[in-house]
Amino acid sequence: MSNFRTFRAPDTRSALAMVKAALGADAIILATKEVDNGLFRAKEIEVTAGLPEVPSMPRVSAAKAYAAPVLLPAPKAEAPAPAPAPRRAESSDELQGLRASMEEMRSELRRMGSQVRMERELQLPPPAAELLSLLINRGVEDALAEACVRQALEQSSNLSRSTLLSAVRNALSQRVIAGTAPWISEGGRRRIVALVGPTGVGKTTSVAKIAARALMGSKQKVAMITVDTYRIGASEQLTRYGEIMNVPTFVARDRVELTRAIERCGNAELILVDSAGRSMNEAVARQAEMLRSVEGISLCLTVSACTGPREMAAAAERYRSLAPEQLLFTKVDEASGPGSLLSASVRIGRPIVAVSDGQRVPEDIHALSGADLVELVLGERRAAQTAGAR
């Protein structure tokens, strides 16, 4: 090995562009660990790299540095050699810490080539390139990344980091829209809330936390309704929800029933209608057709935020006809990039009311901001801890 250095930086990604830098796209990442500077300043992490001192050995570039190593064929012996003296093995929580560095090492890299090749695919200058890489990895889809890093570099003149990361926050903004949560009371009128959405994605556990955030948040007085007939056990799910807190719960299984479900909730304030997950344009437009029939009803459009960009377009194009007046995002917790919800919020075109991230009842749905809604693109959010007293 020749050239043998070590590099300390503030982060891996600073580090790496070091090693890139001195020594060469063929660098080969020996070490790499975290170093404690002492109370008064922060930590390090530092990486030792060297270059291949024969061009004829196989050689591994940085990019592929972790990958499995190259064994040599041990050379004869007429004796065989003694067994090695056992190693201590290293704690989980320190193999655990090697392979998240690894694998931050290998997504930084990725994330790197990915950038130059918008440098030079799209002709865009390497902070904007940066920003488009950055919301793609979010989850945005490649298009509305585009569209927004595009529309940045139109209203700024000034092409540092910062200046476009804050016209990007301007871009996004005005294609999220936060707008009022259902649990929150509007002056004593009779609303009608039912959820509608894909299998799967949390509506009857969302029902759920909304009717208890209006029970001990606003102390409104709340039903339940659940037009879910054809998954098993979904009726069951709500009605034992509705016991928990003393919600009256009605089953529903055709308009007729609806129409008489509503009447005998009484003087219920927040009236919460749990639908079937549908897949299909023929049975989404049955279910509209029914819950449409109910004067005074608002639709709220339920997503998983896991939902990848394309899949989130696609369903929002299938129940785009049912014109919802309301987005809640599920899963947020679970999802790895949540930028995806743009492209449910600029085809469906109507306010974000809440997020959920969790299980828990009523604790995990959120009224987020549109700021917050914006940095939860980003992977910046600060909702988690603001927003639940909104």
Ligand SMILES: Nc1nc2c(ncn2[C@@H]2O[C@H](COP(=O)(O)OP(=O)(O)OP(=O)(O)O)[C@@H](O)[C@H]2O)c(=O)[nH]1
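Positions refer to the first chain, counted from 1. Only the largest set of C-alpha atoms that superpose within 1.5 Å between the two forms is called the rigid core. These figures come from a predicted structure and were not determined experimentally. What changes on going to the form predicted together with the named molecule:
After superposing the rigid core, the C-alpha of residue 374 moves by less than 2 Å between the two forms.
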The other form holds:
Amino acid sequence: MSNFRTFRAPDTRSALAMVKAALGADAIILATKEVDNGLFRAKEIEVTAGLPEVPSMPRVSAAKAYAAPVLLPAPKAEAPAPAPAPRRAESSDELQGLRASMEEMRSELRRMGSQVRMERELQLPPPAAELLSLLINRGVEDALAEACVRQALEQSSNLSRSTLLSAVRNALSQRVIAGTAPWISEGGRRRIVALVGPTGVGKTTSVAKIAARALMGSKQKVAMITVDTYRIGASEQLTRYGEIMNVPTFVARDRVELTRAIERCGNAELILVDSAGRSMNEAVARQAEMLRSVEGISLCLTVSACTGPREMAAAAERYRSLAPEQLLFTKVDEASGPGSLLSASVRIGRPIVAVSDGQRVPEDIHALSGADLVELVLGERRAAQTAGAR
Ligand SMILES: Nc1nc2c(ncn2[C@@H]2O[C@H](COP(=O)(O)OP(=O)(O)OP(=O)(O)O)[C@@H](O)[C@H]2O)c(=O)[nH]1
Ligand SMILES: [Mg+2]
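Next up, the form predicted together with the named molecule. The previous block was the form predicted alone.
All chains and molecules follow, beginning with the one already shown.
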């Protein structure tokens, strides 16, 4: 690192703007602190920043540099024009590494900016502001994240980061609701579970995963029904899984056909219903009305964990009228901050019965305990690594 410089401004935003103007977007922030200027002058924010050192070019001796074979006789009268300086060929790996560390620096800059803002605007002590910023970066809705951090502050005997973190863990686990996985047998009692939710989140794949788990794990009798006659090829997708697993699979276009299909499932202990992903509220309501005509059916709202907090809140509101009994989160493997699953569960007040973290059927689906879900939200562990992954 070279060119250390300090910048002072009345607030963080202006100080960071000064850093950017003087050192450019690649500047690395080394430290920020509040400077008390005494009784008669306002406090200031001091930022120390520097620029990463650019790796120097390897030195090449003049003799070596001109050692290329001479194809034409050199002109006698004039001195030979200097050959271009040898340039080191950057490998694409090096460039990629450089780009990744620049991106890291930028996000660190953003994180520190938002942390300092939280310290000042929400009047939080630094470790609490850091944990709040962590939760928000992990996708937890702002208000929920703040409530957890404030609760942690009230219950912590001291303000060390580790004490606060365990209090935040506590606050999160009081809110997260873990449920029983749909593939767990309830002693022979018939269960009918329909997966509903936005388009393309992984409903059909999850139906196949759950069916395979129930078949393999507890040797239950399983049947599948699809009411997705909206999208071309949708019913074939489930039917194909049915053929591979040797599970009876039916297609139902309306209420009457659905009732008939349930009858045809015979003595199946678990009946899984796949539905069409719809984005329009009326379409969602129409489909729900058809599904609710089945006595004892349980709706499992399936949402991708990649959905950001705002979109997740909107999806939770859109499907709230369906009164889903359970929640299933998919694509946890692709989510940089799966914290929005916590907010959705809190909004709807329903348990998370499974999370899916990949495309493999049936490996990539897990039932997590409340504690495991908290670790997933905090980014301490991946779904498949959680101690309780079943
Ligand atoms: N990375 C990842 N991909 C997944 C996961 N679950 C499903 N997918 C993939 O997501 C894509 C869509 O999956 P589908 O099961 O067809 O989704 P759907 O919700 O049934 O889609 P519609 O019926 O069109 O609404 C497929 O490529 C799946 O392999 C998951 O947990 N992680
Ligand atoms: Mg589907």
